[in-house]
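Next up is one chain by itself, shown in structure tokens, the form predicted on its own.
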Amino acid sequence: MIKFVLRRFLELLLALFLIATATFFLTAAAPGDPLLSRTLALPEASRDAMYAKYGLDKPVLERYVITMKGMLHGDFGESVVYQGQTLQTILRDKLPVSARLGLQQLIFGVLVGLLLGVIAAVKRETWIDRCIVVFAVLMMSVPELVLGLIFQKYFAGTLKLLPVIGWPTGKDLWFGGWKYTILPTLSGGLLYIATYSRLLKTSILDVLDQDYILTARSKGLSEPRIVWSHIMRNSMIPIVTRLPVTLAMCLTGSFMIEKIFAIPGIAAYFVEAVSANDLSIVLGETVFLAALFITVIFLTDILYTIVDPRIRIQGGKR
């Protein structure tokens, strides 16, 4: 187990290094000059000083070495577009907004999805099962952008029940301003409902056909014990595998939802940074998101071996 964890940790560091390297050279090769519009009217001396401030006067390879050294200390440099802003300040201001939105979508979507998945599996081949399947397929087919615009039109526009745009700030950032969060939460949460209801239903039906379920029933075990000790535990393996990745995705925000509801989250800011060729912020956010996803996958591999005792680490024993 220790060798497995150490090996995966080293692979994590190597993956981050390769991602950071690829991102740096891709952004450096991208057309456009992020300082051109800001320095066009400046004297030549001031223009040169501005380029020197951000290190854009140096050759690409020298900039790469400087950037990698700074990355080891968590320093990706100052934003070229927004003076005084760094990756740390942007994450501090923007990430909590995306995190609250994503967590609300996740909690709502996963809980309802798992409930519908169980109901669909128990009531299989009935009208209830068919309705849940149709609902899931429909929600997976409709983009969250379309759902958000529909909710805005009818719930905010026609019925005037909820605000069209906005997000709680200040002391209400985490536990206030609920009326602003309902429509964005529904827009993204419905996809989670569809995904997890279908996933759990399929997993439960697969487990029900296993021989060990028939054996448990033949031994006279009570149905509740069979359900919770055998069916649900083994059915949750795909959920445990997928849930951490979903959590990482929801924490990083959704550009479409943040854009149409004017939510000042990290996803919308990232797209703006790419459009403005804000090199240091693009690199910093890419590495941060990559580290988040790779860490989650690493933890998922470990969780997988805990949830399913049939899985072995290479050369290991139960």
Given for the second form:
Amino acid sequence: MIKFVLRRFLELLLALFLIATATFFLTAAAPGDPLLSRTLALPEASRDAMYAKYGLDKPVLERYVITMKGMLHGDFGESVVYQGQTLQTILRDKLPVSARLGLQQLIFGVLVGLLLGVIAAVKRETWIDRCIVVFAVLMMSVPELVLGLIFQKYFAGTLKLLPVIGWPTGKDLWFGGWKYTILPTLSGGLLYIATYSRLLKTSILDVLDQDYILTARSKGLSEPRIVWSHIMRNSMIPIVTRLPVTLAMCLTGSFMIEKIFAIPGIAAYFVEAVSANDLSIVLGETVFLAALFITVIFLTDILYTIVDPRIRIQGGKR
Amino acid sequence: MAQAKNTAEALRPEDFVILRERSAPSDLLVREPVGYWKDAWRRLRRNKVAMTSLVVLGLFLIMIIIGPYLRGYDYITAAPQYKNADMSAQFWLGADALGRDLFSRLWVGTRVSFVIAIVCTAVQVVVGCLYGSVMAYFGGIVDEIMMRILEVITAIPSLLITILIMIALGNSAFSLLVALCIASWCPTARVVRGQIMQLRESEYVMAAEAMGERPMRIILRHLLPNIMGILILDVATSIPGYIFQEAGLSFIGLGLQTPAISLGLLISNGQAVMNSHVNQLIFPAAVLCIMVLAFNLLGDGLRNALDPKFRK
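Now that the form predicted on its own has been shown, please provide the structure of the form predicted together with its partner chain.
Entire complex below, previous chain first.
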């Protein structure tokens, strides 16, 4: 067990190092000069000073060593495009926005999805089940991009029920300005409804076939007892496996939704930084998002081997 | 051994007498053997939803090939006099902001998105198969090292890699292909590895090894054909993902860029004018959704037909 945790942890560090290195060289190799537009009108001497300030006058390998050293102290460097901004200030401003959007999508989508999954499994082979299945397949086939645009056009544009774009800021950051959040939450959350309802339904039907359910019945256990402590407990395992990854994806923001509804989150900012060739911010955000993602997967893996002894024997089958 | 040899010499063909010939009519009672593929095809054909999806995809394929030429318009050069034309007999689906026929552009865009999805899926399956089967066939230290590499790659969020590669290589169809393929083969490799681990101990692999076949030949001729069902399923379920990703990346401006034409770009152009000319958004979006829906339904049908677990 300790060997397993240690191995996974070393892999985590290696993955992070590789990501940082790859990101650095990919952005360094990218065409375009991030300082070009800001320094075009400046005299020669101040232009050189600008390049020296961001360390862009040095050769690539030297910059790489400096960057990696800085990264160990959590210093990713100042934004090349926006003066005075660092990764920390950007995360402080943007992360709560993306996190609220993601959490709302997750809570709405997963709760409704699980509910529909249970209903579909209980009422299987009836019209209710068929409706839910059809709805789930439809939702999986409409990308959130199209869903977002259509909601925006009809609910906000034609019917004027809700604001077209925008996001609550300031004191409304976490609780308030709900009307701005409804459409983005819906357009992203429907996909979770589809995936989770399908997942839970298959899982419940799988469990129903198992011998231990038959054993429980023949022992004469009461029906609610069978449903809650045998069927539900076992069929939740695949759901719990999936949740942490979904959570990590949610926190890191949704590229399309943030773009469509002009939400000032980190995903939208990442795209902006990429387009503006803002080297230090692209590097910082990539490493931050990857670290978040990898850590969540790492913790999940360890949690599993503790919670479900069967996985330990099967060798981490997911 | 010596005893067996003696026995073999002691027994001569003349010692054997045919007691009773098998009666011919009993052969007629045996049903014609139904192989895995025949059975799967029979199940798929009985599935109305899957067959409808197959027909829809066939129609799409025809339109991808002939669609752009049906109306005979130039879909590349701007024609300002037809700017944002509405739907009419002249322009079936209207014209875009630069006066180009949307019907022709729609099918060109679908073609581009479709080809990207197909090529990426092909790369994913080929690389995934080779990697996975080498891993499973050789096992031991090879498996261990290749598995660690795989784990590191899967740990990186794929969208980030895709975006980074797009920055480094610039916006073109080729860099989009590289960016989409670079990490996508990992899940396939995992599945193939699991499957081949099970088949590794089969008698026919042992027989092939005993006959001195080279490992690569055993993998290609004996092992991979036996997991073909799972690979076909992988293909059908991967294509929609690529269509989505292309559309999404092109929409946020990190995929293809004009003057290229793809479903993502058409949707992105449609968004710009969606308040006044909704037809420019609706049609590309509808084609995207119907195509993905058909692939999803076909995938479900194939799963029921090919995966023994779902056979009831």
